[in-house]
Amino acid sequence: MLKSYIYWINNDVRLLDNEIFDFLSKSGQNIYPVFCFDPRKFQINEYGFKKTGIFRAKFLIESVRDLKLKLKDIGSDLIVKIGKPEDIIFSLARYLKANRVFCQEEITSEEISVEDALYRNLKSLNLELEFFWGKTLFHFDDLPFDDIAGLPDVFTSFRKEVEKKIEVRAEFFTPEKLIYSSDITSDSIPDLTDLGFSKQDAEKCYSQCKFIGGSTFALQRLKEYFWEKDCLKEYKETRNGLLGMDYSSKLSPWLANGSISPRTIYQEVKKYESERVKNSSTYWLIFELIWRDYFQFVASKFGNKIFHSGGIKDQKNHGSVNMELFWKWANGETGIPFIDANMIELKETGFMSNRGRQNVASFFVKDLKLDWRLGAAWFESMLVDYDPCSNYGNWNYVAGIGNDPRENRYFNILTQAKRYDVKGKYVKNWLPALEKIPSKYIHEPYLLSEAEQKYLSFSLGEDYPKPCFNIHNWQARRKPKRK
């Protein structure tokens, strides 16, 4: 008689590079893959806005049918089910007689707590919960420290170790047959208006979300951007851009959920160098793999201080929660166009280039004087390509509290703005309140005088915010000092 072997799927939603998956097919017992949409993950948080948002929640959505898709194509099938993962799958393994529950190690606290609970349930059952790694592109077994506390405080000194000392792992192939028997009743995938948003909001959603969730979706970016496009051969050279698809490789949002493995893209890359060309734009796009990797080992060394006031470094926060001045700052109504262009964007689609949440951090911390931890839980509601690793990270890095070994980083917005959309055509895209101011007073439009606003047929606090807050003290604390 076959056993009965659970998968619990979490943020690993992709048969391609899982070796959970990997395993299973070779057990020969009757799988079932399991998969949970939490609640709590769609709750309204302490600052009034929603956990996790409409974006992120569609990309979700549509990357958990493709799995199912995929397991009806080698004969298995996904079960979806609504409700605390701790309380399905213990119900599930004692319906089931199972005799072993499987899931992804995952490395911050909320993850965690979920993950405890279940083990704990799983002990009445005399079950241990089986953990596999799969989050990174070093595996963390292979890490050259003798334990998390020995990874360095600081990245450079990280990717020299790992660049020298550790190969990636060999991906593992997608099963071509996995056992599954079963009459349990899954509930069907649900919308988002199951997950309490509005239908209007869900048809917009929809119309301006800009990617697809699903392994499918994933490769067939990979494809596009290596091959098709050939853009990686530039990837260096394009990488700040802020217009447009194909200035970077977009695929953040598919590594985010596990809908493809940080070595999938790697060995891609490989490929692409030995049959295209291999220069620093492809070195770059693995730099960029073994970042993200950083930040996923940083949280397991700190755990949840990097969620706390005073970050990694316990330093004191001196950010204020300041609900008016956020939500200009959300809304893309500060004054300053290329924050509010950024802004505008996030909330529009989803997404925002790395140069400009680089921006929009160090504004919120540095200039608004806002708590980070606000303007980082924005970004973990609206960011389709949220990973609390990544996203907590940064806002550590950008606040001075984290693995930046440069003290008090400011990003200049002005010289920023001006370097990075020197004729204003992406602030235009998004505030097409400013479509005919001309271009050297585009991103400083509060410095026209009544008579050019008069004959633009602009009124600055009608067609576009003043300045939320001191601009002449703000211009004057910016201006570099004379040697």
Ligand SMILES: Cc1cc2nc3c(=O)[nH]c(=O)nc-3n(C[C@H](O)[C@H](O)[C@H](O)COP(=O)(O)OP(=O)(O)OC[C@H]3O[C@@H](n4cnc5c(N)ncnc54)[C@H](O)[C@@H]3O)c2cc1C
Contents of the next structure:
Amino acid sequence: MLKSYIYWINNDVRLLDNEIFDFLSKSGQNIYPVFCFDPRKFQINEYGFKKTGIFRAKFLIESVRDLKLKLKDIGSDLIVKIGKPEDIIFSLARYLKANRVFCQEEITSEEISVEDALYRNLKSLNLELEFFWGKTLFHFDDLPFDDIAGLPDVFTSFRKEVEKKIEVRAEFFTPEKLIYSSDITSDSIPDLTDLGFSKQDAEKCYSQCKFIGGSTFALQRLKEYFWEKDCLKEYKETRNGLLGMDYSSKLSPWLANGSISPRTIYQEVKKYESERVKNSSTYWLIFELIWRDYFQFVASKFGNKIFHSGGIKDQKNHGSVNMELFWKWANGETGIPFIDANMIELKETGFMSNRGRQNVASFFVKDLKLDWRLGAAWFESMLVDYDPCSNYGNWNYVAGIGNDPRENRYFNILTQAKRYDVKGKYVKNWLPALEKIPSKYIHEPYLLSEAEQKYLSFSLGEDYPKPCFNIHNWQARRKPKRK
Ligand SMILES: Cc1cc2nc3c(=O)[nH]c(=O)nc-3n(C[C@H](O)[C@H](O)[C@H](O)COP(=O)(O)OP(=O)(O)OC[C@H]3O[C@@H](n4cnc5c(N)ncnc54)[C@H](O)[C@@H]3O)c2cc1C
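In place of the form predicted alone, output the structure of the form predicted together with the ligand.
Below: every chain and molecule of the assembly, starting with the one above.
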């Protein structure tokens, strides 16, 4: 008689380059892949908004649907359940008299606490929860440090070490067949209303979000960005862009929930380098994947510190929790067009460029002097590509309590706006109220005189908000030259 193996799938919703599926397909046993929609992920957080917002919820639903179809293609299925994994997987293990239970090892505390709870429950059945590593480009076990405590606190040192000393492991192929015979009834895959979103918001979300979840679409995007549009060869030059789909790879949402692995992207870069061109841009995409790895390993080294007020440096957090100011920032109503345009893009699509994220986060901490954890929680809710390590690691970095070797780095928002949105095209795209404003004032409409406003039929304070803080304190603020 075949043995019963359960695979609890979490942030690894893919068949390709999935070591657990590879191992299970070779085991010759009966395999039960299970995905749980955990209601705790859709609750309201301490600040009053959903932990997982609508864009990521939609993306997750699509990812699970895609995995289920893919499993059916190889003779298997995905058992979908709504509830806590530690209860569901435990009940299934008991019912099936499972012989082994597997999952991908997670790094951050909420995920680990669920794994721990399941681990304890399974112990009562004399079962172990068995872990595989699958989240990073470089395998955890290959890191060239005695243990994770030896991880360098500066990215460049980490990168140089791993580039010099370790190889990216080979990808695992998609299994051709999995044995599956089950009388377990799967819940149907929930829709957005089942997860607590309104029908109206759900319809809006489907029309506004540019990303479709699932490994099918991840691979499609990879093909489009690398091969069809041939964008990779100039990634280094375009990656600080703000408008459109192709200034950067836009692979982050799929990477975040494991619809695609960083190794698959790496292998495709290598293929592109051998078949098309190898240059600083092709290297730079790998460089960014190493950044991603770094934040995963930093989270592993510092544990819960990345979520704490003082971050990994244990520093004093001077930020306040001023909800009125927070909502101005979150709703794109600060009166600073470059900030507002980015925040509106996030609110309407679930995505924001890396350049945008750096600016709005720095503005939040250094100019509005708000508690960085509130901003990070908003990103957690809104981002389609939210990943705890990347999000909290980057917020630590920008807030000056993380891995930035430069003390007190400050982003001058106006300089950034004028450099990366020279003519204000990006700002006008998201803030139609500023459509008529001439380029020289587009990033500082508050400098328009009464007469100029009248001439433009524009009223600051009515058509667009006045700055929500004292702009005279802005560091190195420069007025545009008047003729
Ligand atoms: C305050 C702040 C919060 C962030 N939160 C997240 C988050 O929750 N999830 C997330 O995936 N990224 C986060 N990032 C990093 C980065 O902004 C996004 O990964 C990137 O914008 C995604 O777009 P892309 O896939 O087109 O990236 P590309 O430029 O094409 O880069 C390729 C991949 O490299 C990785 N990468 C690139 N830059 C970074 C970085 N700074 N840190 C970690 N990984 C990186 C991503 O996986 C990305 O998909 C955050 C950055 C900041 C400043």
